[in-house]
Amino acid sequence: MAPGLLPRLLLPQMGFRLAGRGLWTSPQCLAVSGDSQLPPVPGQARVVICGGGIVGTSVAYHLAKLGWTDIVLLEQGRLGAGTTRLCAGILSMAKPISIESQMANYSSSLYQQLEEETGVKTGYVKTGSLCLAQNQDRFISLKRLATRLKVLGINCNIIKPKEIAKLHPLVNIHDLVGALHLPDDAVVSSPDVNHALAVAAARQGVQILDRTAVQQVVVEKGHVMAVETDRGSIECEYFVNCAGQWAYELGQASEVKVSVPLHGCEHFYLLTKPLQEPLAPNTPVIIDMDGRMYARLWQGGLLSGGFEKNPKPIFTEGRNQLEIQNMQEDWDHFEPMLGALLRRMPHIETAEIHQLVNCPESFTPDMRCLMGETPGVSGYYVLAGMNSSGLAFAGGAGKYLAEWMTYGYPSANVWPLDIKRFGNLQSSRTFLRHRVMEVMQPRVQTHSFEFLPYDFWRYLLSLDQSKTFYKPDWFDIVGAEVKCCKEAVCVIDMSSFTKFELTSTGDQALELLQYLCANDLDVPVGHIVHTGMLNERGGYENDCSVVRLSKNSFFIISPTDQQVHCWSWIKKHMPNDPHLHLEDVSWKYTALNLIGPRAMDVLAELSYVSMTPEHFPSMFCKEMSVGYANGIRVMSMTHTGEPGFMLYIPIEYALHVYNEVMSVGQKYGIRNSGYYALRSLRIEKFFAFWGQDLDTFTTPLECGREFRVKFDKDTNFLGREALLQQRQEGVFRRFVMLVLEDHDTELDLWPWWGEPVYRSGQLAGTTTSSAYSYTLERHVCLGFVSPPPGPEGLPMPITPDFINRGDYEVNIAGQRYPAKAKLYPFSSLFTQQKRRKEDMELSNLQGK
């Protein structure tokens, strides 16, 4: 490609002016003015938004739409002059998780109608996109994605290489297996969309001030009180951190520090001058994940970028917007992506280069954006860390955050994006620098894995790609672990689980838990209660086990990723009482899960105490000595449905207890086990797990847990009224177990989660988790199904008869497999069938 002149990118002419002149729409509200005179900063506002990029203006726009007034948006430099100005402008709905696709879908609709609403042209062109596959693994991942997108109502098709060539004549198809075509994807001018959102927000009374830098957020007694800027202080009730790559520094700048785990990286894309043979304006965007590049039309030429194997972190500390937006090009660094572009589009080799753009982007530890209220400061919200998808997410994310601030929670399940999914570890700057370099590599190389839960994704990165979607290499290892759990004894380290202690001098701890929990916590000392902490809608905010240690002391155990969320939920509802104390003791205790029928023998030998059910009943806790260690909390539960015990060990004794358990356990066939075995055991027992099967929109009545709801306990509990109403009206979806039939474990694709479920040929729901059951020797999926709408389009209550009488299929990458659906575990039925089969084989053998 021939080098050409490299003039700097200019802001769009519509509404933006350079050299000291700014954006003018409503002078009283959209206050971007000349250098010599800046309008005064208001002394008071209801909400202050920091960040004048497309994310910040979207939040302002949607808050105003929901009726908020006294909104102030602050920008340290020029409005939209950061990453928004340099955005590649690709709007695709092909995203790894459903909530991201929903946000992108909404953004697309919003950006289309903004021009009519504001009169500002947004450059919206519906081009469609082509996600290319160079190998069968990639093709399978795209098929999986297509099934999920169709459930969301997003138009997409799997196409063959010849069809790719018809849609985009420049694409070299010789090494392609196929592609995913999304006809409704688009390109748009990100600065123009930002301008349109700002204009619309200003017309609704939002005051926008540029060249006003936020210095810190003033917090008193855990609540936002004011925002201090370089031009004065603004008293406010709410603050929204939309500062993009500066969001981390802004969170750390205040006396009460807020963790915003993201890190900036340099991101490069190339602009060419107009091609000699121009392409049609609606030529699709190309996304070549195996080649780590993308390309779209740009002013008659091409815009092409990608994600390199060796990303370059940005160090934003002490650097302002001007320094970041004028970052230098790096042709040596971009060379691999340029080579990928020329391999995919060899005919553009003679195209003349216009510019290499260095566009800073911010990334998070799991490549998902950060959204929601921070756990430590009430009224402090964050929307940042867009992972190079800010344009696609901004519209939908702004809408959901505005709903969150208005109603207490958005209209969709955004837990995968909730900032409270991260803990203190992820706030380390060094960790973030290292992690962002790690996650950006599998982002493109192993895109197929992004559809898995995080623990699965990390594990599968080490597997041979040819076996990614089929029977994995660890199949026999996990099978041996499951067998050991059922016949001998296994040890699983579950120390990462969340552990809290709630204590009081009087009945305050019990009263708080009785209000927060649906089950009855007024039980004898030593008893364990499984319960949900529900919200006002009756949905699960937390799913936990609670042990009554003493009259006024409780031990709360929750899933690992619930640590910050559960803490903030309890603290949110705790009265300001010095006699009531909540402590996070997750780091104080190592947790070992002893699973299997010989677990009682191991513990009995180590403690010289009988561990039989007569002496140690189920769902009971005792403080015991194990080996030479004292103060071990031993609980008769395993989270799997198998017999065994949980040991919560003071951390200083952890290694001793583990060594003793393994030493004594040798005679009983003990072995270490892992979470895949636990997953298989809990799924075949029909145990739901928070974050995968349960969320804030799922109620106990929908997942068959009404027995854990005590409507008749003496005190009212959060969510009770919603559950009573649901019990009266009926539930409209139900959690079911689906056992696959006619599915060959050796040859067929494996289910993961998110697969569409069909009942009698009609879409009825999706799976939420799955595992191979070594007991049933079949795949088991868990998920929700719903009946079709009634005559007037209203949802219909679901009945057991509806579930039991249907013919079910699970769609795995476009192939439907028949399944049996039940509201209770299949274990007993299949165990009986297997025993009858073995008896018949034995009798036949004896007959010979």
The other form holds:
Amino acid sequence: MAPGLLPRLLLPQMGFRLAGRGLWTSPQCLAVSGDSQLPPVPGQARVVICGGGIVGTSVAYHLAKLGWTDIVLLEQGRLGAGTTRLCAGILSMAKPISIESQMANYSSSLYQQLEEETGVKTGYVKTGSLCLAQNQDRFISLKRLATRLKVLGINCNIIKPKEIAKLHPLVNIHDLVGALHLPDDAVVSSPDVNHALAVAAARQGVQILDRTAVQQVVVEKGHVMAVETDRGSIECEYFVNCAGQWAYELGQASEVKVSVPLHGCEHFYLLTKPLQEPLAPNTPVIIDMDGRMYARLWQGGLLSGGFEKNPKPIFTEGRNQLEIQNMQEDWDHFEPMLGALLRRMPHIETAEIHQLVNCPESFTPDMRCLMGETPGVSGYYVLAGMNSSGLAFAGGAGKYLAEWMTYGYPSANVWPLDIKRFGNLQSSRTFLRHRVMEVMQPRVQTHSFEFLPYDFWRYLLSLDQSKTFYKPDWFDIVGAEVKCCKEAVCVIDMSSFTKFELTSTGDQALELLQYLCANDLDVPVGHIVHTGMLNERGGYENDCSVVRLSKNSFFIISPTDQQVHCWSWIKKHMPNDPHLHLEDVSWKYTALNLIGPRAMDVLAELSYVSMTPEHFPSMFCKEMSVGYANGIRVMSMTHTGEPGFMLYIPIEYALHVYNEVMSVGQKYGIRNSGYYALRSLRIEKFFAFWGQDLDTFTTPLECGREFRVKFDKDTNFLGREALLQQRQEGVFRRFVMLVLEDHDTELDLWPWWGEPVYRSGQLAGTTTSSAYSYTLERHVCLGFVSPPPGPEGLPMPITPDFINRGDYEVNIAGQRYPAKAKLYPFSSLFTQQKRRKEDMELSNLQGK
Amino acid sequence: MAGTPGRKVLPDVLSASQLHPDAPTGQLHPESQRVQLQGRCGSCTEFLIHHLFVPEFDGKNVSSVMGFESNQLPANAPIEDRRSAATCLQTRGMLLGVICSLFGVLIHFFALSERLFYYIAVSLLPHDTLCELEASVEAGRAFSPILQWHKHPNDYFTREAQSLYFNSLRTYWQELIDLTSPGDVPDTREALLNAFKRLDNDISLEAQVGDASAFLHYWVLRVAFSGATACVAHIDGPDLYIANAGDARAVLGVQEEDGSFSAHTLSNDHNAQNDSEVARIRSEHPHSERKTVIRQDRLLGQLMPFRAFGDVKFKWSIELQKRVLESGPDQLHENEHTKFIPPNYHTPPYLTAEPEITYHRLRPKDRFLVIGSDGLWETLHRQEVIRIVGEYLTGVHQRQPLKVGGYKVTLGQMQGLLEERKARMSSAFEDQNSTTHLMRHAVGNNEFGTVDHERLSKMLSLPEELARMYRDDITIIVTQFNPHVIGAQRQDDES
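Structure of the form predicted in complex with the partner chain, given the form predicted on its own:
Now the full complex is given, and it begins with the chain already shown.
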């Protein structure tokens, strides 16, 4: 190849080498030496990974470690020529959710030993990091983070401003409240890590081909068949999309389009020339979230960047990769971040500018990465959308994905990162472009969001969320709603729930559900069954309500975020039978939840049918007319444990029915209500919710739901073996209800979720959700506890005694509050229903 | 009352009590007014941008005009001013103009701006081209268009009376063919002068002759009895001609060597403030009328501009006016205004549409031309107008990206630089268009010369009935020149 035809991207790298004095030394090409003839593309392979950045090489490395052979890694330019090359190189474990901290923790230990393993220098320096707090809210959020990190065994501590000054001489501490110090955080050169991972992978037999671009992924019968590149086609069983910025486009370039919802955004950081008074090489990294900036030591100078209020999305229409080399500096755009840096470190005013680097990053709608097998194409995996933490996540994420491909599921619960949490809604390019400009805002991370995994809803909810960690300003409003649910009637719109219809000509539908569900579905028509769909390990893949509409048709209701996940779970186990049909009817029905003792009166008035428990027993479904609208599925359940009904209304009648319900309900004191009320009601009654309390690692036995598992039904079901074994061995952790004592709702910090739980002073678990119970006038936390490991480090089975006889405490941002652990909900909460029934009977008697 | 809208008593009077919905405000319905106030206050920017108009140039022609922007802010709905822009296709050059109607809501008067441009374009055509044109019209062939209009989507062409107007235009070029000989190329100054005068004549004539159709007859009379001023620029390479009749004004923005801007006025206002105009008017009438011809700074105590199209009340003899009105359609009699004869009306005509022509040879330092209706110049001094536009336009240029390159720059220096850029941009940044920016200043300027947003939103949210009392219609066209092209053209011309 003539020198004139060399790929353009070589040039900037050389530019960096000249200017960068070493940090950016480009990794030497592995598979090819120089620019001689490229090796031919193999005709077939087991796995093809697309993307030679740090993520792609990490996946290759871990697959090889797990014993995979016949792996090909393709890179359209040079290894690590994309975002990896420009990455700021900060490896921090302070991440908003635990699974992310776990990944960063693993990455850290991996990179640390990589130099020893491969002999490639990675530039790893354990500098530690300081997350600064400029205000109390930020400080509380850091304290909460610290409690969570400690549970994971990550070394961290909360420090005072004076100690910050000791650790970092340049930081202006006058406006600081405190900081979180993570001594084990590090800086590392990401192109070198990338190179080291590639070297190690190549040693294990991974074939790395650069300057080979994927053009199309060939899919046959819903399975990956081959990958077409510009240099020939490769037959394969598995394809992994690690294309970073280009993952969205690559997803579109397969025969069955794969939605990879991410969007590129420009990201700027500044490099200075060496400071006049050099800093110690282990000076910690500064992360100032309120100032929206970060800074680390770089070659005697500083590297500082930030996240602006007005991010600049790029590559909306998709571009050639080579463009990434020609990103423009934009000083005017960087002005606020430069201001923030100089406010934080006034003394570096005299430092000289070396360069402003524009490094594009890819962002997802919820700032969490995208991982896992895509719902539409089996064998097609994705790992992308690192939200500017690619270096910190690459190691852990690569490991989890490799485990996923090997064992069918990773060794930890990665549902928050599962690509199946997104539906079609989030794959619009315009949505992504606008969303990426929102998510860049570093908010104080506060409350949990349940029920609303669609970002849309989540975003709407967060608008009126109070930013404090104390009693929120909606307290009284929700209180009134809860009271109304208990004494009158409330309406909650639950239309976002996932709704499927499964029908068959014969009994195939029943057979399939009997296999997938732990509960017995062979019930009379009209009955509703709460059941889990379990995996082989007995863990909850889904927790749903199934209605038998007719002999061979079922209506399946699952939480909102199950739309893609549950669909692919059922599809995966569904026989290829033309007489068995699964349909997603989520958008065909509006769901109104009528909660409260007077719900039956409202419905009776609208339908001229008696709705008393005698005529309409609990957990029952009838198709009936409400107002002028016909064909409405009325179900006697409310997802809260309160009496009431769910109405599934064909969407065209929704407004009419809603209006009728509201106008008739007026005399019963009807009001609209929201999810916070629902959450308070369900948590005080110890109702677990999938995605929040339950995950794919939780079995029914661990959360007291054995009564919903029918071991003796006449068919085998998924997970039965595992559950039988667990029943024998005992469970090692147990879902409990913790009622906070001595906690002042007005003055103390509120629990939300993820707080550590201590039993007799010893860490025993964490909470998964919590709410204020207006009935008990206490905070109720739900969560898991487990006994300390036995003498040989083996887990110990949990006993009722362990739960009932411990002194429990919940740690909220460093402060421990005593709590009472319970295995069963307060029965008093259910008596109201009974009383109502008795009243009815009494009045009936008198009437006669 | 004749003349331009009552002079504005501005705005300290604009006290809360007048705007407060609960205060007794005569015919204003409190509720409807409140709605209007809220509705409009919300976004001044949107409101201002309503009329903005930035045509795209194809960039293939190397023109001395880099681009132009225009905006209108109505005090009256629909707006009485009108701005037009067109490129002459048969000859070189571009026409830009502001036409202001003098009173009354006369939508059909808009036809004037189109007609004026066609008259100018025809006047500019060489004899041979005129002959070709006539030949193709005669033979019913398609003829190549004379003008390319740069229209705003909100603008429209007047359809009524089109054939009547076309016939007048055709008569005009037929006469031009007779008057000139083969090979003749008209002089731009003469052409502009003739076009103005001829159009005014035609308006007058059309009204006198009338039309068989009652509607058209009424139409031409209404046109003749209403008035309009015009200020038109013709730009061809470095040659800039301004033809002005009335009180709109054209001012050139000149960038001095130190980067500051100074104003160079290219037109004279034809009103009582202009001594030579006063002298001209007085000289045209007998000495006995010396006191009455201009009273209270107005022509015959009525009309503010001393030159205008139409307004035959100030041109025709009393007998002619009466005769035409009597033969005119009945609707005309309902309009008291047309029947009114100005006092001391002895020796008509008092009013003329003859423009004053100014020539200016563009220099590379001449950066832009602002043509604005009187509403603009009343609220802002011309030097201020030029400063605001100049800073806006250069601000846009300073938005070009900053590069460190190989220079030694410290973080502190860079921050200072960036902050300065930001401050300069902050006020201009809101507007996407220099005329919108200028408009914002014209309406919202406070005593410190900066935009007072509260005042701005008050002014913009005035209900239509009140708006006329506090501000006039404002129409602005800002034309930006290309200094490089002008420089090159000058060199070509000189060598």
